[in-house]
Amino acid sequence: MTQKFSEPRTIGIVGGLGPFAGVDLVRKIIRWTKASRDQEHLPLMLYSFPGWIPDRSGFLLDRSLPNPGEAIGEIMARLAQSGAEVIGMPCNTAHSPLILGPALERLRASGPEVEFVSIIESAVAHVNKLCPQGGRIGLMGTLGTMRTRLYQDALEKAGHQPVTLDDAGCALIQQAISDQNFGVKACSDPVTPKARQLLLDAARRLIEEKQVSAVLLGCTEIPVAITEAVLWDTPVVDVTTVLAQELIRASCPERLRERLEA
């Protein structure tokens, strides 16, 4: 017998940050949706206009550059005007208040009432369930995300101890993400062995040298390369999967799978 669900709210996704991260979020929403036929999957829209949006880390490190929040807000407004009722953005760096603030202002000015689901808040809530007594949480992300302390401040407020690598280690993570020859942004499908190895080496250092309780992949390019849920007996938090789950909850909570089939 076909299961009855309530009417879902339409999901809108701000893509292009980078392009494959948006596709990865769509894939994970479909993967985690409880559905036995096409008609039971959730309505969603992916708007991917990468050429419109200036580099997020570049702006955060040099405020004289154009603020990408303006273009992101325009894309959010178009999603809302096209019927999106819940919006998610698979880019951690773009959640900096300096970028997200102008984007949400543009969205609110567009008219329709839309719920924005924060990847940062969703990830920290997931960490709280994973480490309810608090823990040492290893962070991997772009230099922009690390230097603006998006995750550090949120984790500390929640009672956790954020742990990062030194400047050289963080620079290698950034290289694995954005190197124009082998980085994940340049080579997403498949990811190059060099980019994956740099990211795995960083995760191993956090686990073995820093003795963290979990590793949080705080850039949506990283889960494209590191797909494991556990590394060296340590849980890995894929923030794209966490955002996918929260978007499903916001759209139609009874359609969220409790677990994936083996």
Given for the second form:
There are 2 protein chains.
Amino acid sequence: MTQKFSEPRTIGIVGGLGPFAGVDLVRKIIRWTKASRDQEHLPLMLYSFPGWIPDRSGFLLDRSLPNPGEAIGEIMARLAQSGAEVIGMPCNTAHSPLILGPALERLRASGPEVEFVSIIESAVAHVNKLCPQGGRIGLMGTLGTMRTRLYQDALEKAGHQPVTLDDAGCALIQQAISDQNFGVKACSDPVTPKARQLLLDAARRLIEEKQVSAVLLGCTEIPVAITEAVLWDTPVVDVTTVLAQELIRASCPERLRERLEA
Amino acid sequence: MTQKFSEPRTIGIVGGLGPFAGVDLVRKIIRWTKASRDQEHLPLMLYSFPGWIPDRSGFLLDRSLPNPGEAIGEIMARLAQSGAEVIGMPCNTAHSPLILGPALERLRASGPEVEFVSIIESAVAHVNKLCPQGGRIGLMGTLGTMRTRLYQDALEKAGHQPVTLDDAGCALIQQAISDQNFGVKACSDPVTPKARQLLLDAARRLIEEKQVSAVLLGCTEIPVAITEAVLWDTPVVDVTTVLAQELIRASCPERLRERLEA
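Since the one above is the form predicted alone, can you give the form predicted in complex with a further copy of the same chain too?
What follows is the entire complex, opening with the chain shown before.
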């Protein structure tokens, strides 16, 4: 007997923040979809309008700059009008309530009923399964994500202990992400050895000095450089993969692979 | 003095045929765009609706099956209505006039003026630069693309000599692309060693037995498996990269990189 599948809901992706993180999410949706021919893959739309969206970390650190939430909400509304029923956004910083709030308000005002799948909630649910008794969770992300305590608050609420590096360590992570000469945003394909090394050093410090139970890559540029699922015997949570899995579940749960074939 | 850039035109991509070829094209557009921060990347939309589009090779080999051109035209029209000004489609087989004809007709009827960038014309223009005196060009692609002489006719018209393998060799290429257990469409990320080996064997036969001057990967699934720019001292033309470059040129020519940094 062949398995019955429900009609998939169309996935809409707010890309462009950065552009390569959008590609990485689509790629991971395809990778985690149970399908043996083209026609079995899920319907999805990627809108990548990077020029419309001001810098997210910049706004969170200086609120006099324009709020990127306006443009993000406009893109979400266009996705919904074009038929998206489930929306995801591969950018952690943009999930800050200061940015996401106005964006979702614009989306809701546009009319169609759409489910927004939060990368933060998806990641915390995943950490809950990984550490059901609560754990020390090492955080890597942009300065904007760290300073607005996006993950810290959500993890504490769920009974975990978020652990970050000192200011100098966080600044090096930001540099690995956004340095205009060697950062992942400027050079993503392939990533520069320097960016990867800075990110690996940060992960190692969290694991060896801070003794964390897991490392959460809380910026969608980081898993472009760190593709390992385990580092120094410690699980690494790639939030782009977690978001991809939750978007598949929201579109058509029967199509979610339980594991990748070897 | 900073370089002046014109306002980019929005790129629309008909994805889903196969889904991973759509991702590969977006990735190559990002890779070949001159940009040092998110905001400098080009505006683009990817519509991946694989479930709407019947098999392209299947239709070309048996015309009593439904024509995928109808659904492709509908997707192009939706891209145009959503603001796409330049459209590309990373699937060679779907460029057969029998499929592309009705698709472009549907697009033109939908209203907005849109430029369609042909993967076949882009590839032939690239081959002309590579072999200005004309050359023996080895072709790899689906049975549908080969039997409808999509590349053969275009290359001959441009003064080249298209070279294909015998029927058994072409059948092995088709198998590497679409076998439901090990083909690139079923397993693209990563590709199976078996699919890659079948494709490398075909390229080697074209180069060693047929003495071609270049090998043209005339199916967007093939460069997912063969990423080399040169094989056995012979240039390999990745038509997905060529299409990415032509789409950047059509959107904002100043943003096209001349070469990739080492």
